[in-house]
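One chain comes next, on its own, written out as structure tokens in the form predicted on its own.
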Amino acid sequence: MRVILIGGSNTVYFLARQFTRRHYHVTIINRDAGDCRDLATQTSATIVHGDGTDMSRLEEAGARMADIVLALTSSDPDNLIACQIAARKFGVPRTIAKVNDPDNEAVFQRLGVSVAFSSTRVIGSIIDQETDFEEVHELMPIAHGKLHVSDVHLNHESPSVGKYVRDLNLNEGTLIAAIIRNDVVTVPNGATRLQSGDHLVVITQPQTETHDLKILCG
């Protein structure tokens, strides 16, 4: 595997020190001169000097080769560009994205990021799931965002409690994929039944999920 990481954080040391133990052939980009002689010296990887949004570094880098590209600079614009330019430009496979305006998550895939992530939005999901402040709580988009994955808690007065899995009248394209009782998981089917205080993990399509969600849990 040959993994191409750009940027200069914490992240980015931590990333190298634990692809190079699973013999992955890593090299990094960075635009900062000390940046790089730490990297150099505290990791086996490959280092370049320079900007990962410049075709030349990222040549440089190995891109042609390269099976992953994963941008983690503090520019969202920066790490877009490097992906994009990874993608089509050297038809690097698999591109990440680390998303620092969570408003900006679905943007990055719909121009083709193969993973884009917002640590704000996980830490938030996170906080969320921990204080119950919601009953619905997005997990994470697949496919390019053309599914989501919720966890969508159902209570007393959840309209779907009570009702059986095939009178729910959910879209055709929904899903319910797991049900998580007392600490218990099971894949349910048509005759299950919905019960107060259970988890659902729900994949939906984005046209349909506010109407399904509707459905589930009000």
Second form
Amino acid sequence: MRVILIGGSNTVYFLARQFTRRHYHVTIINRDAGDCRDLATQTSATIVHGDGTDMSRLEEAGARMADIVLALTSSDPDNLIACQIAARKFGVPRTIAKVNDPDNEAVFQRLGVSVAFSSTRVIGSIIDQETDFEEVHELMPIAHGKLHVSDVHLNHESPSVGKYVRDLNLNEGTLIAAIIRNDVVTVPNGATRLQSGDHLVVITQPQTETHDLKILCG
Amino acid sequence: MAQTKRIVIVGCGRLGGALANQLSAEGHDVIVIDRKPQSFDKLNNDFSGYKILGDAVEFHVLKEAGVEGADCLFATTTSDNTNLMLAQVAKVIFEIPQVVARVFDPARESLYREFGIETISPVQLSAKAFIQASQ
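May I ask for the structure of the form predicted in complex with its partner chain now, the form predicted on its own having been displayed?
Below is the entire complex, every chain and molecule, led by the chain shown above.
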């Protein structure tokens, strides 16, 4: 796997470390000479000093061979243009952009970026969920938030403990996809009985999510 | 120009300001957007359009400025990437029929022209003028 990371000082350092550990080939394009010097000593990534939206810098970074370009600068326009040039000029199959304005997630995807994510939205939704249900951790939104995958922990106070799945009266749009019990993963059916300590992987839809999570964990 | 058009200009610098003044004097409905309030000092006293303070790369700024239904959008900020992003948002999302972006970098300019974005390159235009003067 060949990955190009553009901008993003601190995040880039940790990503580069994680990716090189997985034996990915990592190249970093960064505008700041000081950051480049630090990254060159701290990581084994190839460093290109310059503007990641500049075609010759992208080419120098090996964009023609890259599998993924990740644009992480603090400027939404720079991240969009870097991804578009990578995809259209150099044929990079997958481009990922950070957006600062959450509205730009949808805008970027319409303009051809494979994945756009807003850290503002991610942090906002973590805080929303932590305050709603302590026992529930949303793992990821799917299809622009039309489905949520959550990790639900049951304890001895959870109202669903001791009940059979078929008796829970969950909405049709909700599915307990897996139960992790003592490190063993099982796919439940109607006759499965929930126990304290279970971790459930639950797929929900936003309109019935609160109702069904209440049935599971109160 | 006989018909009154609704024209959005993003970036009220020397170019954006001059365009806004002239198009407003010709009787068009002009909306100028800029991040800095002092940029609007370049507009004439008789400028009759709207001045919107805000960063146009934030989607809600464009939406609240009323660019929906505009006839033209000119992206004249000092950043090539901002202009190219705005031109695409105007064209693809707001379906504005005529969109032009100013782009300084000739390589980027020709690439986006291939992608169907109308661009104006001050570098190419001046080069052409200088060469003509030398002949």
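Here, rigid core means the biggest group of C-alpha atoms that superpose within 1.5 Å across both forms. Numbering follows the first chain given and starts at 1. All values derive from a computational prediction rather than experimental measurement.
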{"query": "CA of V152, rigid core aligned, shift of 2 Å or more between the two forms", "finding": "yes"}
